[in-house]
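Below you'll find only one chain, the form predicted alone, shown as structure tokens.
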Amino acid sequence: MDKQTLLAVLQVLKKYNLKDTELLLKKEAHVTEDEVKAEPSASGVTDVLAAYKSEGDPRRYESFYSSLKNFIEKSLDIHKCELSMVLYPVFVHMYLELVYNHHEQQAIQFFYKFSADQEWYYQEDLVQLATVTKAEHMAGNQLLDNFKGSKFTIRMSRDSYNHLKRHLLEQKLNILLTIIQDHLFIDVFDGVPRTKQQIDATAGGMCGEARREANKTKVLYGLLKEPEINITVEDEDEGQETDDKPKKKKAKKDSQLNKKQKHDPNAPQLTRIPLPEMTDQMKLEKARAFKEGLRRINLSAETLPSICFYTLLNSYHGVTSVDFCEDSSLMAAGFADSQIRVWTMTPNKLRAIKTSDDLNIIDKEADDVYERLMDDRTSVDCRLLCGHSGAVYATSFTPDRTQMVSCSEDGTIRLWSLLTWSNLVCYKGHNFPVWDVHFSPLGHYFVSCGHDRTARVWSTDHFQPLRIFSGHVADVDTVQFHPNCNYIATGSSDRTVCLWDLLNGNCVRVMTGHKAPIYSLIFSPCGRYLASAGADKNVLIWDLANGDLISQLKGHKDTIFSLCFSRGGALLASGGLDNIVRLWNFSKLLEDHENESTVFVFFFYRNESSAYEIMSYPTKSTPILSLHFTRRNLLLATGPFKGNS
């Protein structure tokens, strides 16, 4: 926190008579009473904006910026790429200084003279900045809030930094020097200056690049040790009839279910966070998943999956989200009219639980008690759930398919029972629309994110959030639970991907490189890698061990809304508004990455993403909203048919 902001905070504490907090902050920040008194009292917004107060001649701003630009253009090629990253934040802050000091005409002239020179991925931000032409417009502007609230981060080699600093001091460019010192954070490193490809790989964030110290914490990305499942399963092969007489189905314990796993040094302890106790139903699901996994097709570039596409008709402007349950037996779709529809994807119908009178007469000790609870008279193929008062933006099933959560434009999250087909709980905590929600792989916990720039972790037995993750400077558009349940990943309109520790709420990874909002995230089955995609039409692959970008997959022509790894992680599927499902060879990508000695962003100039694209599957006129690999590696895809419009 800079001194100007610190004094503003102390003024607010003094105004509201929070003496203890004020004294503690003064002590920790080593601020004297005289310094506080010397700071004029004003509103919080004015205090922060006062950093833009300048007595400089407005006519010199153009010449100073032109001087900086000319200096960078004449610099050696080895320094030019790094130094050019300073131009955008300096341009923005010089413009805001002119506006704040009521030099409107000079500000407009300055903006239109140099705005076209900025990088293409900042042009959308500059359109928003162009609306700020008077000091009164500065309050409440999101882009301005980001620039005044945090320093713009730029990674730069020590040689390039010294070259820049020497020029500013020798030419006495005080305005530029002040802006760089007050509003920029130059993350200086020792080594060779970065190339244009390396800079473009990590540039694009609203607040610049991720600081190196943000990715120093060790991430326990390994998978949890599977609990022992002592459960009886039926072997279907032994139940087949012969010519002589039918064989009885022989129940036996599956020894493979209880094979001891090797200890993973990167896996967290089972007791690191409180995990829900595994119910009998969950154990049964684990056993079923394992048995189906034995019959799974091992996919590769030579063995591609079959694709089953579900098209939603007469719903192009109505469908807002689609989701499949883990075992692929249910599909839920959220609609703009606030309704949710749940379909069965198997011959088994959707049944409701019996009435209380009927439940009193069933044998609760029977082995098939679950079947006895369900009322066959209520069997249908589709169920309608009503309760939200705005568009439903996401749904997520529990692993045992007994419950589902949904989030909506109305700012609420609702927990639904799939036994009674009714709303159980309405969670209120977000102040604005909630964009995404996901259950953890073990159930019990779920995570949400929204327009209020936060992500929140909830549990089904509490109506208040257990953790609030705050740090993004724009909408948090998508969220995903890590396979080991100890971390969550968030993707935001500020063009950053963050990884958060569920134990303490800390941000342990900040990854920059996207040039537009991020709408989809997916962890690899092994837990080490994270794929992200969004409006910039690219799929980025991150290594969570160090936070590095290892590949950028290009090919889509429009926004990407869905990503999914195959079971086993050999392939990655992506789909979006360009009406195409693309398959990428993820196992080959990792093999090339591990064999390459230079691991930093080598794909951008050593390999093309087309080398990893295996196949593309276009639809007739249907954007892809959801992708899902079944337990046997059949790829399910779905979207609304949009016709010829």
Contents of the next structure:
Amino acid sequence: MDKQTLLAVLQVLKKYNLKDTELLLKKEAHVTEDEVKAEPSASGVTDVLAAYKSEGDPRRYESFYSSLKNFIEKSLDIHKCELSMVLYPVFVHMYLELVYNHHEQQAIQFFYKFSADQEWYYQEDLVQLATVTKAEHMAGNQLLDNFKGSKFTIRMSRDSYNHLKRHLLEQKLNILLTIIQDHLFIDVFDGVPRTKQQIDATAGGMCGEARREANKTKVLYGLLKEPEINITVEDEDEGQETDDKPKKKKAKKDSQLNKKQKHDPNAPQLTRIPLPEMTDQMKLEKARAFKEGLRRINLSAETLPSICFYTLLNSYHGVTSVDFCEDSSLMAAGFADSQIRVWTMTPNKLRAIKTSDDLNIIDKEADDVYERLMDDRTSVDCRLLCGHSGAVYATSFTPDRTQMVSCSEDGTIRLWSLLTWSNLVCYKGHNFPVWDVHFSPLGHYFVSCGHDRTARVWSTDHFQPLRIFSGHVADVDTVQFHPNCNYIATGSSDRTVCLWDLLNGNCVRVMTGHKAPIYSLIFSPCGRYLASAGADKNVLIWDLANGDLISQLKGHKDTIFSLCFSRGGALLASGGLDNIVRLWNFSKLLEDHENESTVFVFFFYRNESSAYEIMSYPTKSTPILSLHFTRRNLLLATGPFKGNS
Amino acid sequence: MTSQPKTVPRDIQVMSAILKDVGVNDHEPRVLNQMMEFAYRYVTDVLDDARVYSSHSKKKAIDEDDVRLAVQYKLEYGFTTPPPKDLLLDVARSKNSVALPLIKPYIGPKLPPDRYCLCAPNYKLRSLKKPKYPQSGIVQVTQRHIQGSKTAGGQMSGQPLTLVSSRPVSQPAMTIRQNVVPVSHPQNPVPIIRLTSGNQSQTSVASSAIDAALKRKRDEDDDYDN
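Next, report the structure of the form predicted in complex with the partner chain; the form predicted alone has already been given.
Below is the whole assembly, all chains and molecules, this chain first.
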């Protein structure tokens, strides 16, 4: 009788307190006390780990795995690439089974023999796996709980799947069969098996690829209908903003404004989620933005932007984040010593609002009341905000520049008033470092993401989050609002980019393809495309209509930390640790994508990166922390001076 | 390189091997010192706890179970990890099922209730008082007495210190007048002012004397608090 089964039976008897039967069985089967003790008690371990209880002979695991490898090698070329996707999850689960069943030596040998064969982008996960050699380690290891709790998803064509299944059944490789059935989810599709290139494009996620159902929901990626602000533009650009009366329309409407009046079937309704109303200040702001937009240089491959680079000196180990406000008049930098500094980029200095006594005196009906609110005696170029108790990882301004939110390693998000230059609210919800925070384009809502693997949406008037987006299996490193405020994109260390719906918190798109953590996300101004980049040095462009990968832009030599689309969406700028700002021709990329006559299966992508790179601008030794296009398409870049350190 | 005069201690060698094993290829040299410090502190903490547990169960020496318990305790309370995925999913589901709250229009900066904001003042002002004050109060009362006490308050005559103000309404008014008093000379104009106000003023002055005494006491308390 199999020892394992015997011991399992004994354990069941022990559990139900059937002492006599237990003794009798022990006597008859000649089981010694030591062997019984060797079985781990099921009480201390989770159900997930109990699934690893297997009856296989540990010494044969290596041969099983090798036989699987050989079978895949010998199969037809068209099947080979798809089938080889199975090797990594099977390897991991076999290793974990060995460890769980206390076969430490065999586990280490098994690992040593086959780990180097795995793809390079899984090597980091494997290093983590290698630290687990005893069953006791498994219980505490959170990463293991996470990514083994969820099934590893692979997409395979029906032919390859049948081929594999047939082989396993014929050879009676029960262990492999059980592993594949329990821990893998094979999403079978009818069609031609994929090529190596196609598979590589979407491989890399910690839990495999995305299931087809995950990307089926309709995404309303269009922009919101612009409110009716009739902006009159005269020759000297002294535009006046009038009320919402169409009769007062005057000449010189920009073509942009006309386009927005058409109904976009892909745009969400204005009432889909509650949005803040347009205050007078915001209307003035919009008018100003429109006027500046008229002066904007339309960029293209021929008309390149000028780049203004702000270097932060003496702060290579200090500055952790830099952010500009929407009209580029304020810059905020977060530091590792928990300070935030705000600088003004225009000749207007930073003033504080007057005290309440002084405010009572001013004339509220005056035209320049907003100027009179501010106390000119307090104008400075740079302000210091202290309040966090850990490094500040991100800051974000409201569109009207009256408030700013910042997030830090201490797990809190703080709201600062830029009128009184003080801390207004401290939002506690993440109890672990918060990596990124962003205000929505219309203000009022802000989204944050952190080490606790969630992204949360807050509004300034609620002390608790309104939405929690949970689904990632590793830290969420970056988060971004869609221009229409209805969707949130998150990029995570589990190498997936997810799109979430603000209305109900569902994940509407899962996009895999990155091979390393993602550090930067940006939506295109039209709202349909999403660019993401991270430690794998590629910029990936996704089409949100169906979640497909459109293109990979290769060229950077090191981690990319920031992306920015130009106003108008013609150019994409990227920069990172390799000290180079690169400009990519996004309009050409879209043209080529639309001109594709061959309508292919869902994994089609283009990879002619050098065709799209327009220019690269190296700095000598300053990594790029943030990129920002002003309203007139001047590119602002910032970074800490690194020198020779 | 030829043999160095100083050899690296074995512990440091072990620690750098551990770091390499985990995948840390590039680190500053000070990291090793930090890790050693951490390791030493962790082990001593665990063994201290284990000794406590073993002495609690009246054992002579620390054994494996004690150490196991100590390690488990440290893991639960010392090294917290983010909540497990199923819990997060549950919390998220319940949070996301609530509709987004509507936004009230035209209310200045939208902030949570004041309890959750950091806008409240975190200081209070202490009112200025001179220490000589109670004497002047008593002097006044005796002067009152000399000039003939009215029977309005009843208890006033002769025992000013036992007076309890029967009209709490007048008290706030008193404090203001309190401040006026020490500024001027205790002997001179004040009694005259008091007389003209009539009944109320008498009771109020007397009770203000007591209040002054009490207030000074409170002030002293405040001093000690700070």
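All values reported here derive from a predicted model rather than from experimental measurement. Positions refer to the first chain, counted from 1. Whichever C-alpha set is largest while still superposing within 1.5 Å between the two forms counts as the rigid core.
- Core-superposed comparison between the two forms: CA of residue 24 displaced by 2 Å or more.
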